[in-house]
Amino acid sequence: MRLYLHELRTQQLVYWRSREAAVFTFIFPLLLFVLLGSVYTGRIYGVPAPDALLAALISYGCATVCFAGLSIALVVRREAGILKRIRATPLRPPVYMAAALCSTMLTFAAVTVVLFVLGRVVFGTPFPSRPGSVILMVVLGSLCFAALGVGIAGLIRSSDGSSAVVNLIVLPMSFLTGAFGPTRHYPGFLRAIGDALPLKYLVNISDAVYLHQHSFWSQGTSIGVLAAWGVAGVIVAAYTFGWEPRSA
């Protein structure tokens, strides 16, 4: 345990200390609401278009913590021989996923509450009336796009190339599934393909919990939908994932 919860106070030493990081997956999500925020007026699903916006952005505000900067921080650690070398160390390879898997939970739950907050602040968007159902939330989405991003990581073959790939999938991924704004004048093979995303699910989870206050047990589906892909994400990690550098 000693060892775990020095780890993670690693982890996140060197989460915060990486600028880069902190901007791409921490900053800009509050950046987007605030410029979107700023753009869509009226009402949005029946809701007033801050309040959706913001319940869209949690959604990506995970994948962008869980999925993209787990992995790509994997990818370059991987590279640059700093998991082969922990491999040597007393820190046993279970510990030091458990650790990084926390640290992102721990960054995606504090993007959630500053966008609660900035919410409030400038758009005067109220806050969740189900808390225990948001912090499911945060928990299922961190855990299905953090075993993603394993996933990811291990088919990813150098750190040159991670940030593009990450992105790819990432931002098109987005604007599919309704975490930039509604997608009900998309044509509707782009719909189609955003239902079979796994963002769609946790955007879906976000607007019943947050917009229409009901709890996280209601979404069946889209739980199981999500917990389908985080197992798929453990399963292609299982298989592709490793400590060795690859592009040497």
Given for the second form:
Amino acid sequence: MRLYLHELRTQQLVYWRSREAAVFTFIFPLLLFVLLGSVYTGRIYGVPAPDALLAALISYGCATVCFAGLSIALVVRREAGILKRIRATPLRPPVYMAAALCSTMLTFAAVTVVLFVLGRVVFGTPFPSRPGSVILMVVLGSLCFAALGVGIAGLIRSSDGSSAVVNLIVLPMSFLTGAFGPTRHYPGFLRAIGDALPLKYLVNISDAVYLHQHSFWSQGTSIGVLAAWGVAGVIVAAYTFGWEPRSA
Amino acid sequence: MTAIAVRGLRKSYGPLEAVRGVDFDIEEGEVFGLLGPNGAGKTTTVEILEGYRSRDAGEVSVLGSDPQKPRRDFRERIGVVLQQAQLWQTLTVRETHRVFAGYYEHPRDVDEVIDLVGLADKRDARVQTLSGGQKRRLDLGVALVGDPDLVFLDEPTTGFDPAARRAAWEMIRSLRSLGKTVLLTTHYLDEAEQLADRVAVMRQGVVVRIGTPRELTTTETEVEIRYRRDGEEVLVRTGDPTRALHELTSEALARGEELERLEVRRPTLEDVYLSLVEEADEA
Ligand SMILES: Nc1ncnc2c1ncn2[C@@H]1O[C@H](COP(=O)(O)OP(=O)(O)OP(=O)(O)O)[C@@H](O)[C@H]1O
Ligand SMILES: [Mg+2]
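Okay, that one was the form predicted on its own. Can I see the form predicted in complex with the partner chain too?
Following is the full complex, with the preceding chain placed first.
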């Protein structure tokens, strides 16, 4: 437990210290929110446009912080030999992973809070009426996408292309699943692709909880789909993730 | 007490047999040097002992543990300098030491370790701004911050300037005076000669010679006599230097010649080492 907290502090220290990563993953959802919020006015499908965008960008925040941020950080640390070096210390791999997961969860939670505050200040969006459900959504979203992040980190061989590969997944996925704004006007086949992607189900939960004041637990199907993707991520990670550099 | 015992150790990477039956013992408090050319299998051997790599055959005991199934305190008691590994580029020297200190139950004082490895004036510098040799000192610092009983140093002084190397030697000597066990790999023969109580020379995955630096150089009985005649260097190798020298000098005296640049040399560890390594190339 002491080691876990120590490593959690270390992870947060390293995250905030490496400014590019922090800016890219943390600031980007906020920036997009402000930009899109200034462009779209009026109502989207019956709710004020800024509210709809806020609900969408929470999901994008999850994908970029937990999936992209974590997987790139893990690949870079693995290829630099940091993970290998740490394995020679008393810190055990499961504790390291738990701390990395919790660290990314905290960061995503911070993004979510800042989104709500920013929305309130800039666009007058309301705070969520079901904060408990929002917390559960943040927990489930980060577990699922962090697991997928570790899985993809196991598939990426070198740090050079890791950022490109991961964003090649995150950006189209966000576009297709409505994490950049509603997709109901997209052609059917694009929406069908979006429906096959995990982020779609986080968007669904976010819409239900924030826009329609439903409880988190009313979203059984989406919860189940996300949990399944999370388990898939864990399985891929278990088979592919290593602690030693691949490209050395 | 034996800190490390290795018997019949073997390891292949696919068809390549990197380690082909290695045996040695390292006593507690001993500084043991592993020498050998590139690709001899030093890092493979060391990383098996550190618990990183599995072995194909053989018995290995490190601090009473099998490194593949280490006891709980195994990693509390070892310190590791890898041949190649970076640390967080954006943290400072002090933060990096603090992070590693936090991984151990009974760490040393962070500032003391930073002083010990000679990074006191870089305490608050970011890792990315350090020179190559300074980064290597950081590796050494974080290997020592957990106050290990056994330290693995895989080419710890590569990239050090001569002064830094001397300082590192002093530090390794101070480790020995504290009763720590050190397993050191190096390409620098003077380093092995200066530091190691015993040396094993590896080539092509086997230990070809093992002993104290002195034993290694005295088993090689041949002495070299060199001089110049008509501008050409002449080299005589002999197991009977007194007679050879007497014959040479009396002939020269009889001819009234000077033996220019006359030199009588016992082989250094480097000579022994090179002859061992060259045998490998002929084989
Ligand atoms: N992970 C690996 N996969 C495949 N081959 C490897 C691997 N690690 C080492 N080898 C090979 O095994 C042999 C021994 O390598 P090792 O790193 O143990 O040598 P070394 O004595 O440490 O050399 P150096 O002095 O260059 O560090 C080399 O031929 C190397 O190419
Ligand atoms: Mg090596």
